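Only one chain comes next, encoded as structure tokens, the form predicted on its own.
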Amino acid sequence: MTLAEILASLFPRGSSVVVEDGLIHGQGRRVDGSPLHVIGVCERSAVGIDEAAKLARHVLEIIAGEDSAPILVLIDSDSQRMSKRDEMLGLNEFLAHLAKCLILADVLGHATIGLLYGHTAAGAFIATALATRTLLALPGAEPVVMDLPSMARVTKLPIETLQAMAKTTPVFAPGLANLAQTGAVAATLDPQRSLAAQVEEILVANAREAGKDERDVLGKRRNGRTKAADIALRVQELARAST
């Protein structure tokens, strides 16, 4: 789907909505009417320190209004943008400020849900689609912690060890399907059928968990990541029983 067909299943009333130098930013309405807060990366874009700063500004100002309102996070990128001039600046820094602010603004009472439609990869998509509470698909989406040539150049692990390894191991492969089975992305939404009402369904069962965050659990039930919930859940009960 195009991002103008996304727009319109997801607010057929039409919405503020504008794209901007590959930025996102404006407002629809939920299928009963209220607000719903849409900011993200389109045209497969690069986010370097400029496209980080004006997005967390974005979503500060969403903090600071009035409402509490979803945001909905819509990514089709590239990766971090690979320039001297970005990394010599602190691109780092810019990427977790912009995590933050989505993490604080989900504290706060902005549910957040993020929106896979088209490519991202590595800080982009940490920075962004990560950064949500619930992070949704539409088939097709390509997303991309870590490509298997870099993996190899960080790991020091030859290509074809990483290769064998992403067959069996889905945090070690790239794509769609692996990342559902991490417990990384929820669910694929249908395109057939109205996102307005897919979304609306997963921002209502996200205001029934208060906030929780069951990465971890989708990832262990999906055979994806099947020590996390466990780790997580040990943790908490010795973080319990030391206070």
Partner chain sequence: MSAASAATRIDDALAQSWYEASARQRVDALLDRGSFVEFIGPERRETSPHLPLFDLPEQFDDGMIVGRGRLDGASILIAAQEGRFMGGAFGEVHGAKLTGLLRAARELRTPVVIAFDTGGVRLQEANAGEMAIAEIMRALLEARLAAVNVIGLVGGRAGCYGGGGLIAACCSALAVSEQGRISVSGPEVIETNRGVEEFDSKDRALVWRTMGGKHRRLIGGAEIFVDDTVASFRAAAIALLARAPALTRAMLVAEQARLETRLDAFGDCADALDIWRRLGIADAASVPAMSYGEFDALGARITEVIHDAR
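Let's compare: the form predicted on its own is above, so bring in the form predicted in complex with the partner chain.
This part shows the chain on its own.
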């Protein structure tokens, strides 16, 4: 789906959502008329220091506002911007700051929902989509942690070998199905149905749950990460017992 189609399906009565320099921000209304904040990255833009600062500013403005409305984070991005300037000025701090703002917003009652509708990769993925409480995706979304040509270069394995290996494990190859299996994506939406209705269902379900990070448990249930949840839990138990 294109961004215009997504916005039309989310907000049939229109919205104030605008696109500026590859970034999305604005507001629409939920089915019951209450507000839904929107921020995001579109047009496969890279997320560098300038973009992260702007997005974080939007989130802090939402937090400073009157309502406790949810925040929808729309994502069609490149990876983090790979440049001398961005790293020299501390890209790690800017990306972490954006993730902090999103996580704080969620803790303060602005439930965060990510919607991955295009590409995303590496550090941009972590600082945006993966910093939301619930990550949704649309068919055709293309999350990439490591692309196979780069992997082939580093591992010195032929790309055909990697493609064959990727059939037996979701743990390294790019793609929505693989990331979903490791627990990154809570649900993939149906583009034929109203997105407004589907996001509403998630928001209502979320309101009933405590904001606990259960992506590792989901990854275990989907057989994408068999050890992570158990290891984390055991460390927690051992730490408790060591006091």
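Whichever C-alpha set is largest while still superposing within 1.5 Å between the two forms counts as the rigid core. Keep in mind that what you see is a predicted model, and the values were worked out from it rather than measured. Positions refer to the first chain, counted from 1.
Relative to the superposed core, Arg13 undergoes a Cα shift smaller than 2 Å between the two forms.
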